[in-house]
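Encoded as structure tokens, the following chain is the form predicted alone, with no partner shown.
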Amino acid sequence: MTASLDALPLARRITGHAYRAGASLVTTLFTDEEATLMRYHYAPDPSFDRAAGWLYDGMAAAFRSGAARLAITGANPSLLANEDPDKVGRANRAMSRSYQPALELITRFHINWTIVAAATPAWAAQMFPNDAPDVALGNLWDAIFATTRIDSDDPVAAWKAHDANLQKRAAFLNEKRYAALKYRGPGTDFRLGLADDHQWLGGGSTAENGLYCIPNMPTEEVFSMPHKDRADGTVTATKPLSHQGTMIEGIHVRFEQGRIVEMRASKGQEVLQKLIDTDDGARRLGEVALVPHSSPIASSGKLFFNTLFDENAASHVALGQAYTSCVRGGEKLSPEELAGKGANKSLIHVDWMIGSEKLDIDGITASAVAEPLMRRGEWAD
């Protein structure tokens, strides 16, 4: 398990619980936002294109021995957004290649991981700046609740049945097996195409030890792999990034054959041209994801500066790194067979809000045909 410090009273909670589920043992790794600060305000230049290389792969072999990965989110969306753009860049790229064999695991399924949140005074404070710190803290903790649904009557039925309709909505999707999906709406005129033997999932799977698995909570997507050549057209996004502490706004970006061949951002461009500039990868999709504008996230009307909860407020793509588990019997092809199918490689996964209520998704069938499938941010059925 990974949290802050600002975590801590849930950690301790989730870890007593994980106990008295049989966990055997339980090791939680705690980040200090004020260490990490020093880091940039302190450290020699060159130890920015380093990460704890034996961490990560510590995990990584925590993982192919079993353990499951639970992360606790709810840093300060704002930490890094006054630190130098390059320094962040080349300490992200270092992390990313660093944990990219553990990474690996978890975006084929080979253990059963989820990411929860905690509210934090920071993120409390960003959220809800006119409130007083304690009424913002319980504001979001309220917010919380109520968008992962533990405020209702019995939350583990509300999760099933959550689950199943976000499993119906996937089936359909594989029953239609669309090659394409066109996407129109303000500052976006795009056509994403699929991987070969694509498939959809939404809510829980199983994971390859056999264990069923909610990975994010919340979640309100049913989500597939674009094929990584087949991306055309421009795409704007609707909510502000927050990514590794820095908030990057107004993206809008131009797409060929998969790539992106423009890029701008009202605000964090040096942030995001650093994170697209990663490696090849980063330029091209790993993930499409399909969410309703009614979703609780999107109907609460509250920005939340963190990619768990405002990624299922609209539809979204992923820059980077596709999942294995979106292509039919992906866990057994090898990397060539995968990228063979369309799917994309990389040292990143970042998703990107593009969905909104006047934004319209047709999806394109195999014999070109255009079918309705969301009008103004909801499903056309």
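These numbers were taken from a predicted model, which means no experiment stands behind them. Positions refer to the first chain, counted from 1. For clarity, a rigid core is taken as the largest C-alpha set superposing within 1.5 Å between two forms. What changes on going to the form predicted in complex with another copy of the chain:
With the core superposed, V222 shows a C-alpha displacement below 2 Å between these two forms. In a rigid-core overlay of the protein, I150 has its C-alpha displaced by under 2 Å between these two forms.
For K267, a C-alpha deviation of 2 angstroms or more is recorded between these two forms after rigid-core alignment.
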Contents of the next structure:
2 protein chains.
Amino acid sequence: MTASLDALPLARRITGHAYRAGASLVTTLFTDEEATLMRYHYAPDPSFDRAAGWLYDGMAAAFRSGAARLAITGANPSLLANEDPDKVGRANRAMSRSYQPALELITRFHINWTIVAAATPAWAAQMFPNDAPDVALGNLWDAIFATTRIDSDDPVAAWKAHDANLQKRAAFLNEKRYAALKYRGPGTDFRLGLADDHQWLGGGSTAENGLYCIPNMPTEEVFSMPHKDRADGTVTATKPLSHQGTMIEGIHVRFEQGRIVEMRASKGQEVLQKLIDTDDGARRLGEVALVPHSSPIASSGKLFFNTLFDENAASHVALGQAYTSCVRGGEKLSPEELAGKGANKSLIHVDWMIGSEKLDIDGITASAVAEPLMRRGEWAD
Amino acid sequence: MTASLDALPLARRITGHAYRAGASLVTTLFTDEEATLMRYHYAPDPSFDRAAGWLYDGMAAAFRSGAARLAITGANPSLLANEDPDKVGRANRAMSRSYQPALELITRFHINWTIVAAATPAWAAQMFPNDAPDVALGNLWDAIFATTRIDSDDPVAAWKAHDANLQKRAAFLNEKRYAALKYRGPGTDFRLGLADDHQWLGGGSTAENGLYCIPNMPTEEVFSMPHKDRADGTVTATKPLSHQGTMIEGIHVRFEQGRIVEMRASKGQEVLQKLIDTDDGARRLGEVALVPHSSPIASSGKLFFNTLFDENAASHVALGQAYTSCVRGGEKLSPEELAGKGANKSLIHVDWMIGSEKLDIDGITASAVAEPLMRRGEWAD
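Form predicted in complex with another copy of the chain structure, per the form predicted alone context:
And the full complex, kicking off with our chain again.
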């Protein structure tokens, strides 16, 4: 389990429940945001190309011997907002490289895993800047409870019904086997080809160890793998993108054969440019996700400054790394075979909201027939 | 760095100073004692034979790539006092086994390392049970400051002088190369042979990476390796021995040819019996240490319930495992060669205080001349 120190009370409750549910050993790695800041303020410059590889390798070893993974998110969204973007970028790259083997075991569901959220003071202050600290914290907990259905009379039943609905949507799309999606909305006219043998997922998954797990709580999306070479047209973001403490706004992008060939942002353009310059895959798409505009996160109208929530606020695409699990039998394919089906590869994976109540999406069949999939941001059926 | 959550303020200050001193990355593993208790209360029984091997292997990997190690001690001394001793023993054994590769790199000074203490509420409550919590915590900090010379005008200079003094004592004893020590005091009449090629150590050490480090703060002892077959006579303990939550008092023991052949204790005799029955080496000696009675820990008269402090309160011997570093070139010797020089081997290593202001110690030269080493608990010179 990983948690920020502010999430200690939730980490403890989860620990107790995990042992009662039969866990043999719960090991929690706590992150101290003050220590992270001290690194940026005092550490020598070459430090920022280093990461705790020994720890991430250790996590990968734990996953190989069957450990489950639970992450409690709740970091201060603007912790690094005032730090040198070059250092932030280098530290993130070093970390991503080190974490790769562990992350690969997670994303292909070698183990069961879950990400949940805990309200923390800094996060609450950013979301509810006009409220007193304790009111803001209470508001954020309420928002977390609402989006995870904890505020309903029978939260477990409500969550199960929600999960079943997501599974049903994914099954429908898997039966349809669309060759591409066509997006039309203000500033958006975009055709996105889907990967060969792509698979739509939503809600829970059965991990390779046979355990059913909900990787994200909340989750509102059904998602799949776009073909890395088959994105064409213009896309306008419908929400700001909060990336490592910087807000990137007014993003407008043009794709040709899968690659971003033109990009502008009304705010944070430099950070976005740096992001898509990470590697070749950083300017291609690795994920496509559909979220109805009526979902609790979208209808809350709130920006959470946290991907776990904000990626569920609207239909989106992600720049960068594709999920192996979004190709049928993907976990058994070599990197070359995956690339052959259209899977993108990158050190980054950044979600990017393009859905709104004004967006229409068609599914394009193998025989080039357009079928209405979403209309004005809602499922068309 | 490892620290209990209660030591967070000190961990943060050390983190800041470490970065300012040039550390590239400080990774702190925090221990939550509440989570440890939940394991004892709720985890399934087979859990207690498991340890987070992935984490300890990761630490060993970090040491092999040059990471330094800093431990902040300050655990609740009686955290597990009410837990099932069988579970405690099994969990400790599983942990020790997993930690062995990392510990081996530490004890042979492959890296530079240090153990320091932070006052924590539970520890303070045990040491100062009659004081209010904040008073107790302040008292414990004062005691830590006194024993580490932080209460002097120039703490760094005071510590360096203290370290130089310990080095000087060890050098003197290494030059003398006594064959044995002879102890005389109330209830004690004891001759302890030293291991062949034994080496006295005290204060700081230069690690294999060339960095000078103080492994223990505080430290008051100069210590070496007794010969496992050469202890004869009677010894009376001068302080209670706190072993896994049990106090063992009034210990009186008779040795013949290195082995305990008679033992009694006025309190906790059963626990002591169990301890020395662990294996053959558990009834032989693995360490001998000299501490003057005027040292700050001894003169405080306090029992700290923490080995880092209590082993520095008086001259002592330890039942069980010997330290390889206490034989010249010991790290290059095989287990058989070490045993040939008199090194004891055991799963336990338990320190046991025998010094007092009434104890005299002579050094016995190779030609059987007795030279006064300590008189009435103080260095004789």
